[in-house]
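First, one chain by itself: the form predicted alone, in structure tokens.
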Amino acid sequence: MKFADLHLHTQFSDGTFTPEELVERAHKLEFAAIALTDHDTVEGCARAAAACAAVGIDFIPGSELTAEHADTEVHIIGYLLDTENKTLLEKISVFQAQRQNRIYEMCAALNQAGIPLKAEAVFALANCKSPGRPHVARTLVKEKLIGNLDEAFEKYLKKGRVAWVPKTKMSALESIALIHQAGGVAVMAHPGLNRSDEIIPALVEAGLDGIECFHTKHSTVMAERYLMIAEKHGLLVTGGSDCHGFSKIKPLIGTVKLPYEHVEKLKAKAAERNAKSAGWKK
């Protein structure tokens, strides 16, 4: 059988691998297809695509967008995006600016608590346009201001802690529309982590195309539950490891293997939607 991992991150957001290192690992694990789903960016897609082409891996360009619906945070992954779509890039640049402002706010809160962490140090370590809390945690460790990443989150960065700053989020309905206009397929990421199954019908009504049923933190019972929900609503099924490299102690790539048939269905859905869109524009 052929397998895919459709949830992977690189240094272009909060992962530690370069696109080339990620593809090298995927090749060694004999994946037939992978998707790059960095947070609020598609910057790494061109390099990942080139690396995949060199070793015969099918590449799916994507991005994981932070959104909310009914006061509940939800992550929507766009797959098979046109990475040069003007509207998508304009929106993403806004998200990136908001992420950068959040770093300044978190560092200011840390400074007020007596932790002398400079935002510039976080940006230097992150070296990307989509910095986040993991970069703050890694910089705290690097500067020897905390012992390890888990301690950094537990003591300072978790919700309710001194340096917690909420994300600015777009609406989930807007994120679905944004993905569609960029030629992509919209999938709800790791629903088991959000514990917000009650919002799924509204997202489906807004055009949600699929659910990530298989995820590193989904139990077998969870996966079966979301497979049933996907069948009930006629949704695509996806899955991935949510690998962030070594930022979460060990790489997760290889822990989730999605049968390739789901990649084919993903492509068919994108082709169907784009064909309809082309017809409407005539």
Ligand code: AMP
Contents of the next structure:
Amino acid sequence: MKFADLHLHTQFSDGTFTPEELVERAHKLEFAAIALTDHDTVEGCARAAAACAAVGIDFIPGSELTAEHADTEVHIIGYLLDTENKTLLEKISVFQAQRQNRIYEMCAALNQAGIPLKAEAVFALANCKSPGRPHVARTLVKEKLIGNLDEAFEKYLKKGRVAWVPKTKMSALESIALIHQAGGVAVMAHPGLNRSDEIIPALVEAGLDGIECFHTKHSTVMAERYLMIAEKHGLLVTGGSDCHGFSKIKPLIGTVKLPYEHVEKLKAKAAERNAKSAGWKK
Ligand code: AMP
Ligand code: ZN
Ligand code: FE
Ligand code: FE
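Next block: the form predicted in complex with the ligand, after the form predicted alone:
Shown next: the complete complex, the earlier chain at its head.
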């Protein structure tokens, strides 16, 4: 049997591995295919693709876009998109700039609360265009302003706490269109985490192609429910560990193994979409 992990993060967003370290782990775990799905960026894809090619792993470029629909945060993953697509890059650069502004806002709120954390220290640690709360938490730990990551979230960063700053999100419908115009396949990530089943029909209506049924935080019962929903709407099935490296005690890569047939279906969908759009252009 061949397996894939289609949900992975690196240092290009809030993971701790470089693309090369991630691919090395995937290779040791004998994955046949992996996807890189860093938040609001595609920057790591070129390096991950090169590392995968060197060890014979099938690489799927991707990005996990932060979006919202009906006041619910949803993550829409674009797979097999053109990582040099101009419209995609322009749009995600706006969200990256907003993520960077948010770091200043979170640090200002922490300073107000008497915690002397400098945004520059967070940027130095994050060293990426898509910084987020995990980088603030890690910097707080590094500067010994808090004991550990969980405490940082619990005390300062989670919703409603002093340094919580909401993220500006694109509409989920727009994110699906953005992925499609870049030649990609749009998949709803971890629906079980957002308790957002009621918005699925609207996303399907907007062209959603798939749903992440298998995820570290989905129970078996949840996975079965989403498999049924996928079947009902004729959606692709995906899955992945959502590994962020050592942000957890143990990296999650290897805990979710998606049968390779789903990768083939994903590729067929992208090929079908691109054949259609090529037809339109003629
Ligand atoms: P952001 O996109 O900046 O809002 O940050 C979201 C990230 O923070 C996600 O990748 C989560 O894995 C991580 N996160 C959220 N809550 C916690 C928590 N309590 N402990 C550790 N990480 C968390
Ligand atoms: Zn993340
Ligand atoms: Fe997510
Ligand atoms: Fe993720």
